[in-house]
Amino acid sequence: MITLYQFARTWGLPNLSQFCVKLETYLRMHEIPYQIVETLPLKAPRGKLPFIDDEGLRIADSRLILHHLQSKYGQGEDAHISPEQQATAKSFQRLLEEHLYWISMVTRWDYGESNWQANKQAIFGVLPPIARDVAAAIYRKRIKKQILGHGIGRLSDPEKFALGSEDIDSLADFLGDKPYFMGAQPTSLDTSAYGILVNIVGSPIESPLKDHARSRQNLYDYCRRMQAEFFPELPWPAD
């Protein structure tokens, strides 16, 4: 059985990590048996979560994990769409994971003290106070450096959120009234989209990005549907 290492559940969401949500949604989507071990990324392979142990094989990075799962357990949900549709799905996945994700990270790690405290408690609250403060400070410095290196951290807050709103609008317009992003059946794009969007619209992290995402009703309804379908044991966070 696969062992999935990830953060503890919090905020009424499957996970505070967008990529932990992505991976667990994939496992549930394909009914692949797994068990969860709650942990922190301090000693994780590549220094981040999620990672899995599949019969002694440890793999980190959600992209590499999905490649492994698709190779071992079948191509699954993307087999029914055309190569052109797969290219479109991959492009939107890159928009989500390589751009919108980083703007959402700004809101947690470098936008307002109340957001930072909520993020800090959710991730590091299981540690003793001194260890919590030290670990949080180290990781905050590291993440802020990554945000700066990405380039999005070099922009003003209004510029960041304007770009993030463009991403949100593109996603909302493409989704339209479809149940899933590529049509009547879910694809791997939906695992990424749900993981990132639910952590924007359903978390207690406040920002113009969240406000704009919630204003696009079809994206908000999409997140609620995905959670009800794949995580029915988790009630939707109170608005």
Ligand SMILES: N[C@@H](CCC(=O)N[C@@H](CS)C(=O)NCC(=O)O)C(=O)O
Contents of the next structure:
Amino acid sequence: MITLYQFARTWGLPNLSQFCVKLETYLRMHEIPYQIVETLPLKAPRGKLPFIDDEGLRIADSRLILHHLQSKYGQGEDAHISPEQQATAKSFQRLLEEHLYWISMVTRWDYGESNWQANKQAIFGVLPPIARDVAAAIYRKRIKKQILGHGIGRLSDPEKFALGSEDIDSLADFLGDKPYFMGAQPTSLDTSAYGILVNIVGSPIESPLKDHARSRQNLYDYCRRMQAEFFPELPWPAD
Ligand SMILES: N[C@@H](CCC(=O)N[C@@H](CS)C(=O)NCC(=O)O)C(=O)O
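Any chance you could show the form predicted together with this ligand after that form predicted alone?
The next block holds the full complex; its first chain is the one shown before.
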């Protein structure tokens, strides 16, 4: 049985970590049995969550974990879509995970005190008060450094959100009225898309990015549908 190490559930979402939502959605999509251990990234093999333990084999990074699951459990790399469609899906996955993700990280770690407090409580609230403040301060410094290193942190807020809105529009226009991003059946692109988008439209983190994403009704409806299909035990967070 696979053990999935991830943050505790919060905010009425499967996870506050976009990559933990991605992985757990993938496991459910392919009906691969798993158990959850709630943890923080401090002890993760690559210092990030999620990671898994599959009968003693520890793997970190959702992309590598998906490769492992696909080879071990026979779930082909979205075998029902053509190589050309796979290339499109992969490009959107990179847009989500390597660009839009970082703009959403800005909104949590470096965009207003109330967002920071909500983020801090959700991640570090499990720790005793002093440890909570110390860990939160260390991580805030660390994540802000990553945001700067990525490059997005060097732009002004309006510039960041304009770029984020471009991503949102591309995703909304591509999804159109299809049930899933690549058509009638879900693919691994949907695991990334739901993980990142639900954390923008369904979390209590307020920003122009959230406002814009919520204005694209098909993306909002998509997140609700994905949650109802793969996490039926979690009612949609109140609007
Ligand atoms: N490429 C990694 C990204 C994982 C990741 O960024 N996880 C975040 C939470 S969403 C994390 O644990 N960050 C802690 C840190 O960077 O210190 C994956 O696909 O798993």
